[in-house]
Amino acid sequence: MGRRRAWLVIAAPAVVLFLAFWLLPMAKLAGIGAATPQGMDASAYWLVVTQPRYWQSLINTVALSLGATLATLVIALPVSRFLARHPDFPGRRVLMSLLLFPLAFPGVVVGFLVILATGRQGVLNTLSKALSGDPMVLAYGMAGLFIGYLYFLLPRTIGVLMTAVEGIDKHWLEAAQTLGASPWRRFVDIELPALTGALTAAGAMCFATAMGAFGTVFTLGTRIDVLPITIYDEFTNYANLPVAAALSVVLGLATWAVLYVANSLAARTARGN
Amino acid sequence: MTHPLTIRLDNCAKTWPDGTRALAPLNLSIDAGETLALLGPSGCGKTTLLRMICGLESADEGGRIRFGDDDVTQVAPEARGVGVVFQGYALFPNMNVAGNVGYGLKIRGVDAASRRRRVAEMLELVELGALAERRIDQLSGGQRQRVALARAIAIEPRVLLLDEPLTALDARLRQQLRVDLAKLLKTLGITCVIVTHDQEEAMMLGDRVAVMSAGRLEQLGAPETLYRDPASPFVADFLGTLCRLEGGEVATRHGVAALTFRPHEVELAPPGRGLPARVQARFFLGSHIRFELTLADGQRFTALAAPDAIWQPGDTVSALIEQARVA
């Protein structure tokens, strides 16, 4: 009895916080989304799922986030493996600091960096013009967005994966080696399964971060609509609260759905062998 | 089982990149079908030597390693055909027992049906037939040890290498598995190297024992030879306890500068006949009693006596040292 009461004392503030700052605003948001926007004849949810403009925005967002997540994992895995396996090559600390430097940057700064690198006055532009006479500008299209996303996803992911690689027992790899496994087989049979958890967690974090990314896209002023920008537009430019709320709910649900599928797949791979 | 091979190491040394010497140049020949135990304290180079044999470490320039007539010095570990049981076993956590035991066969492209047969055979051999589908984290320490052993021999290795195979287990289980392992090695008839810091394990499992210290081979021989005729005080002390007394009373009674002897070579008698000593402590150990004693000048030594010995701490006795040896 005493133990149960102690639990209540500990749990009560958490429950209050959860209700006040999560459940109530969420319910309110979901409720606003059910309202009918001015001059329309259906609820905002209906509009959001039927109008191609919003659909396109959702597809853009999911595609870009999935692509950026996969690219991040593909780049970060070999880099993390190298850094974890070579704890003391010259310049390692400097390299680590450089890699982790953009961690604290807000999206606006990342967007600005992308413009500096690949914008109309950017380094890439100048270089390509000098080399081929043809200026190359990536910043304001899909490629620019993609580069921007990598900027803020890579440092986060490298940190997580490095720790995971360091956690792999090197005797597992040596045992596989003496049993005849080539480096590739050791990677596929032993390392990847050991990293599944970390890859899933890092991937989920990347995807969720990318889905909600705003500052970078905003700064790049791209023609491509992603959901956070669409929400911002509906909210500030058109004062269309119901649609903004409905889109927010859709953004949350889409993110949750993709993460759910990814987690189930990862769990199945982990059990599969 | 494949035909057992000799292992020959010629002039094998190991220097780490920072210049420290892990192993002084060493020549060693292990007979076909023989089990050699590498015995020594931690840091003596025994595991490095084992890793050199399986190829996970390379020998310094000029070293040669041969399996039979085959020079394997430049052969990668994955192509050497060695079965290794690692310290801590290194079982793959993402595979079940059958997956672990069959992994080497899968790598070799053995088809699923033959693989299943061979895995069942191996598990039968280590008496784990019923556990094929178990996850690794559901196994006890002793079971893991057997799975690691089954995994190593499933590939029909040319030589078998065991790194501290029983160290992770509790004393009682270790005793039993030692007997089982000795029997299994005899059945397999494979050339085997066992690394251990446990002298009893080395003497029970090794046809010959190589005692190592500070990167050098101190002595190589049958367990009995090493025990009865140690080449150095280090070997004598590592294989059991060695006591040493010198000067004063020892010189007068035995006519030598110093005496070295083993605790069971001392007989305790009522005062008067041998070296006068005082009982400091008495430990009853079932099959015998262990006495810690001191001479009048403070030198300490140990004696083992039959379980009916009557001496108590504080008693004065005389120590008759049977096989008095000149140190």
Second form
Amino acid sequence: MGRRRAWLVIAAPAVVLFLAFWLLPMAKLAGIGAATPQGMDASAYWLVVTQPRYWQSLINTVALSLGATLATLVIALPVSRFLARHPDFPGRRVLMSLLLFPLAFPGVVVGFLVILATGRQGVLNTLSKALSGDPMVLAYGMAGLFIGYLYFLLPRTIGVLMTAVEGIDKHWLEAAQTLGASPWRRFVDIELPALTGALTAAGAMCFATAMGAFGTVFTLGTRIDVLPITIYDEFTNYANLPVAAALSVVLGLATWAVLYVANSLAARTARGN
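Could you please show the structure of the form predicted alone, as a counterpart to the form predicted in complex with its partner chain just displayed?
Just the single chain follows, nothing else.
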């Protein structure tokens, strides 16, 4: 009984927080989404799943988030391996500080930096005009948003993967090298399977962050057709609470579905290895 009471005392704050800040708000959100918008004869959920513009916004959001996630993992993996394998190279601390510095920036600042780099008055456009005479502006569309996502996803991913690389047993790598395995074979047969969990966790973090990112896309322009901006428009500009709530639930379910599939595939791969 004493242990049970102690467990209840410890678990009670977590249960209260779960009910107050997740379950009850989510139930309320789902209930609002089931309401019928003014001037409509169907629930907001039915409106969301039958209107092509909402589907297009969802597809854009998922595709952009998946692309940014994959690109982040491809870039972060070799950088993380290098930093983990060379702890004593000159300038490592400075480089680490620069790589992790974007963690201090909110999404609005990231969007502003993208504009300074690839906007109408940005560095890229200035160089393009000087070299070819043609303008090159990326900031105010999907390309600019993709760059912004990479900017704030890479530091988080590098930190996760560096820790995982440092945890790989070097004796396995040394044994494989002694047996004549090439660097590529050592990476594929030893390192990559050992990093599957970290890659999956980092990918899940990147995808979930990109799906819900708002500050960056809002700074770059509200005409970019992704779901967070669509939800903002329905809630703020049109005061359409049922549709905004339904889209929020759809965004959460879509994120959960992709993460579930990714984790299932990763678990199956791990069992196969």
